[in-house]
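Here's a solo chain for you in structure tokens, the form predicted on its own.
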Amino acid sequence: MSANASSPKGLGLSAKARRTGQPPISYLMAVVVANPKLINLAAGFVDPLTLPVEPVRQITQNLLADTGRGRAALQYDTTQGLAGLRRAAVEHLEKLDGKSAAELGISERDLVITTGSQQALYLIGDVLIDPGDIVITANPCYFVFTGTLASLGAKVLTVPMDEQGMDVEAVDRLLARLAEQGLLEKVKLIYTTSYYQNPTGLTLSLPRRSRLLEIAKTFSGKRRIIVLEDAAYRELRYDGPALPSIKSFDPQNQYTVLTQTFSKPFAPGLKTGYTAMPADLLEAVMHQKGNHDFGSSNLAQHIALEAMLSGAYERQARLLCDSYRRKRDAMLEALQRHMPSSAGIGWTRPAGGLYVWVTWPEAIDTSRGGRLFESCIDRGVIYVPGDYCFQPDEKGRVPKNHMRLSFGQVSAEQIEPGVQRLAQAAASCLATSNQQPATSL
């Protein structure tokens, strides 16, 4: 056999796998498999040691204990997900927004349940985007997202954020621009995380919410723009008002998606997250769903279920609450106590959620590649870069002055002495570089 027909072939992969990079999060994933020991303010994992293993324990016997029960959890249900589910989320949904389900536009035949919010967001994507057509995102904005359009082939332009979230006036500024030249047919959504947003922990604020439905509508011809409301982090709400959603101002159901998840409220292993959208636009996700997996997990969907009517993911979630928010006042009191003084260094003060996002001075290099990370992990203290969650402005350029930090999964004794190492590490890294002020977000 000769030596070309032995050697291994290239494979044809299609152009949407090629468009597919690594997560960069993997990276950051493997840094700390391999040093167990190093203080995590990186990952966006909820607490372990708040996981509410006994109520699930509860939850599962009672519902195998009962035979019938039992199988109908054990047996594949609807595409769409279990009716009983998707009716404790529509009154869920009520009780959040305080709207009836009328007056919000929607009914469970309008909900989808998905595996995680996550794969709502990618079936979304795969329903509405071609290669070429345009969605509208915060800079910065949750860098999974993105890189599933990216995946999807999509291009991605973007506004500022300030205190209030997303700036909808650049919204309003960047559709009339692309009216100009032709091109507002391509843009199918504006995604938002519209609570405590990823990676900055900012909020969108109540007068942005409408008037940025008002926009899409507005700029919406032959094809509707769709905003897509991310509230993954919405029931995490630590002190401050509980807004509405984006789309209890859309009582058609035409313009507006709104996904919500078990995830963090309650517990990722769950795997389980609801989506309310549009009539038209929930039967092609149903059948692109339908050809990926005919439905979540139904064992899931029947603990999630339990859980709402039990009371046991209420109390989750209030529990929930109360930590993370002693583990947020941690993080910003240690970063007020060791960050170095009149360096020109901020962060975001969130009022819900898990991250708080800090800004350096210019000269600062917080990517990868950059000696304040390497210094970082030398001490025993990891973060996520910054320059994730940007997408390149005209000249390819990302800030590269920012990082995030997560007090999700750090335990609470850990967090100032992680913060205090970060303090060390950058109180180095200034020695030597110009201070200059800290940029906006």
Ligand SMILES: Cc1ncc(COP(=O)(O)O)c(C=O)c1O
The other form holds:
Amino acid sequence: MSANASSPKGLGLSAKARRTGQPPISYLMAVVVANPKLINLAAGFVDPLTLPVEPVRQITQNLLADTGRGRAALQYDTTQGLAGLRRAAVEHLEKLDGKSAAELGISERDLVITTGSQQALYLIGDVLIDPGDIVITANPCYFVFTGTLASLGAKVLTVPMDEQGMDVEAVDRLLARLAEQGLLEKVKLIYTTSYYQNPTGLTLSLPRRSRLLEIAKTFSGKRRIIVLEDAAYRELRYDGPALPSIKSFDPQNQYTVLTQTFSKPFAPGLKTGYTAMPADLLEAVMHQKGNHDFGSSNLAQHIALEAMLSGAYERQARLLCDSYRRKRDAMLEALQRHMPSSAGIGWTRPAGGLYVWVTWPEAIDTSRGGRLFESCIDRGVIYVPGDYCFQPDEKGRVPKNHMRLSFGQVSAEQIEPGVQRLAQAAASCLATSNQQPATSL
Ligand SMILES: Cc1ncc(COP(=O)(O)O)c(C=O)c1O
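Starting from the form predicted on its own, produce the coordinates for the form predicted together with this ligand.
Below is the entire complex, every chain and molecule, led by the chain shown above.
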């Protein structure tokens, strides 16, 4: 054995691998696994008790009882995905948007089925972004996608959010600035989670939808700036209007991508999503997907298709909305009842999705290294620190006085005690910070 066998040589990791850090969620999951009694207000998982075990059992049995269909489902299908499922997805989008496929400017040829919508987000980033290219997002933003963007070497520029979602006039001003600096050609994507955003629960208002598209068109020069609309939570709507997608304002199917998933309104275990996009982008995405996996799980696609055709999908989505609406209300009532009455504390009231976003006075540090996080773990509750969801400002700073709470996985009975523990931990942090001299704040 050679002398240096005990000290292995380093790996020649690619620049992309070196840019890719550990996802923040891995740490939170490790904490949850190590503390199984924690009330988990962090997980973006869906409710385990409402998963559609019975309908999927029935669908799978029927599918495999028919040898021909069983064989088809257990064989590879195409890279683009099962044609029937793409057709069913188009019909579903027609219903959601209240427009015909022709009016939407799409057909099943414009869709790709992916391994969750996350794969679509990744592939779109992969085919559009070279290191240094610009993506515009809201701040805060879905942190798995900003992790993807960091890995691809994108420069993420942000605009703030308010009650109407992403501030699209700020997008307009940002693009005007980039135009002055001669950087417009670097701008590839504007990313928005347009329904019940992860992490804030806020929705892009109706007037801002068409306006965002108009802005993307206005600033598109030789190359188009694509609006990437992530509608993962679209169908988890508890009140408020059913808003049309941004894609529905783009009948030429030129400037918008619309990605949806079976994960949130049906079952994440199918890990199946569908995305409509412009033909030239689709071609590039398909080439890349060919290299990734040359097609997502065909069995999962057959199950998803049968769920749609049999009505099981719609029944499940309705059931989920009733169940999550109750849990959303329980969380909002618990916050109202237990949160310390101190200036500067507020939270969002989402009309759908899985998240409530809480803002604290700046004296409260919600980050992983902060006292509140530790104190919450000690008291048996966990949340997602808000700083995970922000891009740093020019000085590298991120706000540390927010948190994401989820009513997804936690049981209805645990919401109240979870929020109570959190509020007690925060009240004690606030009391200590009030005792400190003002200069230390
Ligand atoms: C905003 C958003 N987009 C996309 C996804 C990806 O979901 P999936 O890949 O399971 O479809 C998630 C998952 O939590 C999400 O929160």
